[in-house]
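In the block that follows, a single chain appears as structure tokens, in the form predicted alone.
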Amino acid sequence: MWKGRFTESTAAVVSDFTQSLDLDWELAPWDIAGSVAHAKMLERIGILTSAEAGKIEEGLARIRAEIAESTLVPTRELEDVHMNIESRLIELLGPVGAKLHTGRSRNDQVATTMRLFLRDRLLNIAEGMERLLAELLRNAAKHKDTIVAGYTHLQQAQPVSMGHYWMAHFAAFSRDVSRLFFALDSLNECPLGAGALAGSTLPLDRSYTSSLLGFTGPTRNSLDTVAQRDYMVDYHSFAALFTVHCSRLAEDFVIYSSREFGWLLLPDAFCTGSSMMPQKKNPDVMELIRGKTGQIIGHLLDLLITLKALPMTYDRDLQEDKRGLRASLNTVDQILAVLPPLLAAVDVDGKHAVEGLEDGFALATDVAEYLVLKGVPFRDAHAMTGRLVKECIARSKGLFDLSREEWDELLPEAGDDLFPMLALEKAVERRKTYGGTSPTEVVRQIEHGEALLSAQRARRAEFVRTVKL
């Protein structure tokens, strides 16, 4: 493509070392897709006729057909998907087809696919949020009167609605949907005219070539154009946060499905055994998410500092951007083809969960709070329950052992009306505040979920409505 300048040929190794075609050449479809709208717009401003923008579509549909049927076999000479493309367009259609690459680089030329390309990939992965936000409403409905234990440090904290549990991780994945959308608006503009930096002394009509790929507009600086990654830094840190959500998921349940806790109940089909010890049922699918997390995290890292001292404007390196995007993307469709199902399949032993708070001490906040309510400073009502149960250790007992003699003695402030408070339920229900564990508030949580579902379904069906090409 450059040899009008150079007077010796690339060397082998040169060409084995700068190729793409490992990276890019499943991005064929998105680009034959740019070229598409690229020769339009060429007709439109009378570069093409229109029988030579006729012979290019035909050419660059039998393209696409040939590779579709794995007979068109790319070749590392011609570097990447962009330059094998239109070497046999022209192979096909001769002096015709060498006019398709008027007015365009290849560098607005693959930011325009990698757009095109990210922008699909990125509406699956909102479809799988969905997926993943619809089981954890349905679980939260499912357990909203399920009673485990809430932890701080890890430690037992207070009592709470195991819906409230999922309705949390809601929360969490609900933020990422968020997140997802605006690395979806970040790329939404075109790049098609920007050239190599500077634009062209050409006519291009790039509002229209927006308009075809379904854009919102053209990118609004044709240096900024070629040498920002931002969308798919965008990407990355949705990725990188969701993944860590997911991996926090997935450490509690290695955890609560534990022989030492045992009240979540991980699906045999979503687990596998030890070769050697027969009575293991190990939570891999759980372990895996955790490990691969590091893997995302690190491609956001790769590209951080692939970009961070690069010279305006395009620079060979960031042909690489698109190795840890690939891996990335496939990491997370992996993620969101698991989960779901997994958790669709999970369950809690209720009954087993709330063994674990027999000895009533998940209940001391509720004491501490009660004195509040009888006009005692909190401080100082705290520091009375917390003596109240280091005595409780000393004769080893828990709050529901003792007798009313004993509370009298350990706390003469407690009356009668403190007792019917002592019950994990009521500890449950009475935590009405707004966002509270109370069931009531778990309902309300779960009713605002659906509501946010429906709107983010509502909101990537406009989107694949806009962009469809």
The other form holds:
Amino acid sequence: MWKGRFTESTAAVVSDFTQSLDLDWELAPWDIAGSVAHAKMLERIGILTSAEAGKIEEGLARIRAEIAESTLVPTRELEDVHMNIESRLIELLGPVGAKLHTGRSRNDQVATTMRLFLRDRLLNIAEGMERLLAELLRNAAKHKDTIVAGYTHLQQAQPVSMGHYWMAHFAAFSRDVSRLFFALDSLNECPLGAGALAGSTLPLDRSYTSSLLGFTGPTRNSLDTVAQRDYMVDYHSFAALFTVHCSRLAEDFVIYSSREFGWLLLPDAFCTGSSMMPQKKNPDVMELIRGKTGQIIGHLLDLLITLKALPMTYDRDLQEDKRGLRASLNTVDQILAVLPPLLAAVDVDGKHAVEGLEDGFALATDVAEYLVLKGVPFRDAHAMTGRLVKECIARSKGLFDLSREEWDELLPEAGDDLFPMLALEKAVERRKTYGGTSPTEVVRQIEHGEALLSAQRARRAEFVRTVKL
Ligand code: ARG
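Give me the form predicted in complex with arginine now, not the form predicted alone.
Below is the whole assembly, all chains and molecules, this chain first.
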């Protein structure tokens, strides 16, 4: 393509080293969509006749089919997807094909292709996130009255509703959806017309190209356009935090499904066995989700490190942006394929889940707060209840095992009105503070979550409608 300036042909090792076909050949459909819009714009401004633009569109459609059927095989001498397609077009159309690249550089072209590709992939991910959120809502409604141990420091803390637990993960994942849409918004401007870096002497109608491709408008600064990959960083940031959230969920499942906890029931279909130990049922899916998270974080760092200290504007380093992006997208797709059906099949053994709470110590805060309502300053109430627990431990008894005489001896302030409160159901039910674990609060959270989810569905549908090519 640049032979005019050169006296030697490119060394074979250089072609091998600089080619990006292993990374970008799969981007052909999006590259072609960008080229079709560019040709239509060139026709509109009178650079192409409508006959020429029509031929180019037909040629590109044919190339799209040839690629789909694998009859067009790219060559590394033509470096990348862009030049392979253009060269095939020239082969098919002659001089008319040679007009397509007018007013365009691979720098604004690749930026457009990447944004179109990423937009489609992110809209798919948004759909997967909806499935995930829907399963969490379903589980939350099913388990709103199921009581389980709540932990801090992985030590028993207070009883909570399992519905509340599911909604905690819902809260994290719905923030991830906001970040996903932030990435979608940030990619949704059209680079075409930025040229190599400075724009064009030709009267390119950038707004027209942009509207043909379903972008909200052309990018505002041509130097920045070919230099920046912020929208990819935004995707990677979403993916990193999303998989961190998945990883924490996975870790909980590994712990709660272990024999020692044993109240989270993982379905056989989502577990694997041991090649040696016949009794084993392992939570490998959860471990792999946890294990893959590091790579996703790595892809974010990879791109940030590539961008750091790159001179304004385009530099060939940017070609490497595709490697991590593709790997990350594929992993996120895999996680979103397995996690929603796993959540649909998971169950809770409600009886087993409270066995560890038999001693009643998880209700010590309730006792202290009871004293507060009797006028005891909280710090004193805390110390008095702490002493009560210490004495129970010394006598090998739980709070629930104390006789009335022992209460009178150890905590004379305890009146008859305390005892009805000392039950796990009551402890959960009474935590009615906004966002708390009471089933009535959980129901409110679920209702809010349902509204959030339908707003997300509507937002995706609207996005899909406006970007349809
Ligand atoms: N394959 C290149 C990339 O992915 C396309 C742009 C190359 N531009 C250039 N001037 N060498 O970034």
